[in-house]
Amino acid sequence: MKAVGVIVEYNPFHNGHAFHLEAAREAAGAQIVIAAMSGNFLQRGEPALVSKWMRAKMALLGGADIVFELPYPFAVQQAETFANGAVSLLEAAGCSALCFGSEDGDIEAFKNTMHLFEKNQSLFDEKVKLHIKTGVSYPKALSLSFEDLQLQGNLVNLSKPNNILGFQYIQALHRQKSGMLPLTIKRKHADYHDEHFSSETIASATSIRKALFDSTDGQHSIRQFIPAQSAVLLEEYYRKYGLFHHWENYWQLLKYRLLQMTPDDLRSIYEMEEGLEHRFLKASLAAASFAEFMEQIKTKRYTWTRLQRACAHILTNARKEEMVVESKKVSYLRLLGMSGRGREYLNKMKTHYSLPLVSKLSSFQHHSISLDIRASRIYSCAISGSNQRDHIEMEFRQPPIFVP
């Protein structure tokens, strides 16, 4: 059975994601689609709208066959590390191809860009250093440096968010000497950061989340943009837990953490460097909300995403030594869910896997998985009453989701 891999967050799963899964299966000529999915905290440093278990179920009902969790030390990371982890996971899972969405939709443009980039790596690195000295953020320095090279030909537009991630996937495939065939599908209608609906059926996850949080009738207003199964599961989650997760749910926990930390404590946290600890501590005394806190710590040099990731690491107490991923590859395959076809595939493949296939936490120990457990427990703290205990216990008691 041939498998194609996708790298996802599904926050939440919408019609564009369903299109991507179908298109990936067709483009690769695959029978199986395997998703490497972030857990309860995401690449941009945000808590996921609903739990990883609910998002895995949405994915399986929407067309995925297997969902593996991307471990926290890769999931809540800058793009290069995120890509390295996800690509290594899909390689280890036996995928013959990797298919990602992009604004350009031209895989040859990605390949050409990577080869020209490689030839000019030293000059590029010098330009990045020069731009950073002017005070711009690291992502902005990368973009400006690439423009400075003035490369010619069929190249990918690296000012677009999905193109940027896709380029990192192509580089990760190259660095890891992966045998996976790279494929890309052009994104339809909605851009990644669109906050408003621009199509009758396709919307960005950003605009869907905005509608959910901004409107008392948010769940009804997004129905045309998400599969019916996703709508049912979102309603089920909200009915049971009384919320969709977002940063304001965790503000008091974050503030408590900051108020009882010293500058030395903060400096031990991953992505906390160059005096940021003083800025964080000062803002924690004055801010009345997470949004206000972020506005106070925001600078030209540090992106909102970078600062949110630092907040997530403070919340989960993810220290620098824990987040260093020396091999740049995952060390296990944590199974969140599977379809009937997915189970058949795993039964055939699991004896050939070079990494442990983890379906029960009680039988496996690793520092990365301890971070996943910690992150899931913190994520559950937004929930009140007995439901919080049940949500925490799911990390050990919940078997992989099965959708026949």
Second form
2 protein chains.
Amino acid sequence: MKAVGVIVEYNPFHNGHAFHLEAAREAAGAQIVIAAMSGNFLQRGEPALVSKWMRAKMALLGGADIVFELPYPFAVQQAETFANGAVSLLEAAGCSALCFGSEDGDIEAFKNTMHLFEKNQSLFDEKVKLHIKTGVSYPKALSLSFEDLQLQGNLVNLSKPNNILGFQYIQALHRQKSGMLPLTIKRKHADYHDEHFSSETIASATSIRKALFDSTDGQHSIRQFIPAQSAVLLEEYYRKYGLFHHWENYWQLLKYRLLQMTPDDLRSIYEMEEGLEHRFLKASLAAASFAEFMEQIKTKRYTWTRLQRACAHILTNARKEEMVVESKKVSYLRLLGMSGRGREYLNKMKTHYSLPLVSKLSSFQHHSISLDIRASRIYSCAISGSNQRDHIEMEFRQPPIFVP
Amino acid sequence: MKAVGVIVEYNPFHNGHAFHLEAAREAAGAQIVIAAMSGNFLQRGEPALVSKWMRAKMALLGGADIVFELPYPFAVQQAETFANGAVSLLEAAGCSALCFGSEDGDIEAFKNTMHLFEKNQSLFDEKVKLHIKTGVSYPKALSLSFEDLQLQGNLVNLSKPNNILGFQYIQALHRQKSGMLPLTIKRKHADYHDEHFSSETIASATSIRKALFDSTDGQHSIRQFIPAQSAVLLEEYYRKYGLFHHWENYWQLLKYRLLQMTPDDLRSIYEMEEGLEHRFLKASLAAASFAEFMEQIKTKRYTWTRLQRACAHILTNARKEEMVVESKKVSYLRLLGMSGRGREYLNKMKTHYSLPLVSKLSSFQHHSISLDIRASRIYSCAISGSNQRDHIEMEFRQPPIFVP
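Output block for the form predicted together with a further copy of the same chain, input the form predicted on its own:
And the full complex, kicking off with our chain again.
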């Protein structure tokens, strides 16, 4: 059985994702699609709308065969580490190809860009350093340096967010000497950061989230953009738990924790660079909401996403030593869910896996999975009343979702 | 000007406290009454009903002349350290006498008991060790050992809570070779732990708190037991902040923090003894309220109060190294409020004080005051909405209360 891998967050799962799964299966000629999915906290340092279990179920109903959780130390990270983790996970899961969506949709352009990039690596690194010195953020310095090089040929446009992410995957495949074949699908319509609906069936996850949070009939207005079964699951979650998770739901906890921390405590947290700690502590005293807090801590030096990730790490108590991933590869495959075909595949593969397959938490111990567990429990703290305990306990009690 | 000291919590200030202040002044022949008062967290490991500022105001309106805050590392402590801190504070504040309420009301009985106790110290210590080995709590072992000694004479009854506390003060005076004259007033009517009203004007703070929390007309039903001005202040606080502080208001924060902590983190907290950490972590997953949590962690080995203090330390992040008070004496006098007479006294005394007089936080730094500040800010986290920030900022902005 041939498997193709995809790297996803599904926040929430929408029509574009369903299209991507189908196209990936076809492009790779695969029977099985395996998703490496972020857990309850996402790459941009945000809590996911709904729990990883719900998102795994949406993915399985939408065409995925297996969903593995990308561990927190890779998932809530800058793009390079995120890519390293996800690529290593899919490789370990036995995928023969990796398929990602991109604005350009031309895999040759990605490869060309990488080769040229490699040749000019030292020059590039120098330019990055110079740009950083002017006070711009690291991603901005990367993109400026890339422009400086003025490379010629069939190259990928690295000002587009999905191209950038795809390029990280290509580089990770190369670094890890992966045997997976890289494939890319041109994204339909919506740009990643679009806040408005611009097509009749395809919308970005960003615009869908915005509709869910901003309008009173949010759940209704997004129905055309997500599979019917995803809509049902979202409604079910909202009915049961009374919320779609949002940073504002964690603001009182983050604020309490910041008030409780000494500057030393703050410095022990991952991505808290020298000097940021006083900025964070001061803002925690004055801000009345998470949005206000972010406004007060933002600076040209760090991207919004980077600062938001630092907030996630404070909330989950993710310390520097816990977040170090020296091997740049995941150490286990945590199974969130599978289809009938997915189960067949897993049964065939399980003796071949180089990494432990974790389908029951109580039978496995690892310092990184401790962080996954902690992050999930803290994610549950946004839920009020008697459902909170169920939600907290789900981390241990929930068996992998099965969608026959 | 002669000053007498009292050691108090005023949770809340009631008629019995007003009587005590007047009697102390008279017994000592003093012009000035100085109160060493716990801050926002109390000796039994609970948040105070209302803030220390409000309680200081009640005290001043009720007859005190000066209120100093007993620092957190002494206030949220077992009786011996609490007594050491309070006695050293009053001594440093220039008191010539210390006056405490007790069930027996006979200072000679306290002195006799102490002398006999001293003579039998080593025998006593041995007995305590033996009792501890049987699995009883430390205070229980003390009281059993005391009975074992079968001392004869005019002795104080150490099965009564205020006698026990008073005996701690007597011992602290002795240990610190204090020049303060010990005085005791027989408490009127109410026993410390009484939960019911048994007199027409005097009720224990315990029964007053119970009425405030349990009945819908709580504020009305306690009016006969507290001075009119205290009642007005309590009402004012409730109207403005919407609550009387209670452990349940902090339960979500404590739970979040417990879910966030590693066993190592927990072990760094003061009073978290070996073995307790797993008990606490397990209970945090299952309990739906602070009351349930306490039920689940309680054990014969530790008193309820001791466990509740450990909860306060987790909530405020009070680490072992921060709570060590090697000198057994306070290092500063933090002024919460004063009367006109109190101000006169302070003006005369200020050049004589051996310790810094802190009336403005921004001009003073000390590791222990950092903990006071932190505890106060965390205390404010129970308040919701736009008043939270004001309450948090009060710690720095509020000048000492002045009641002319």
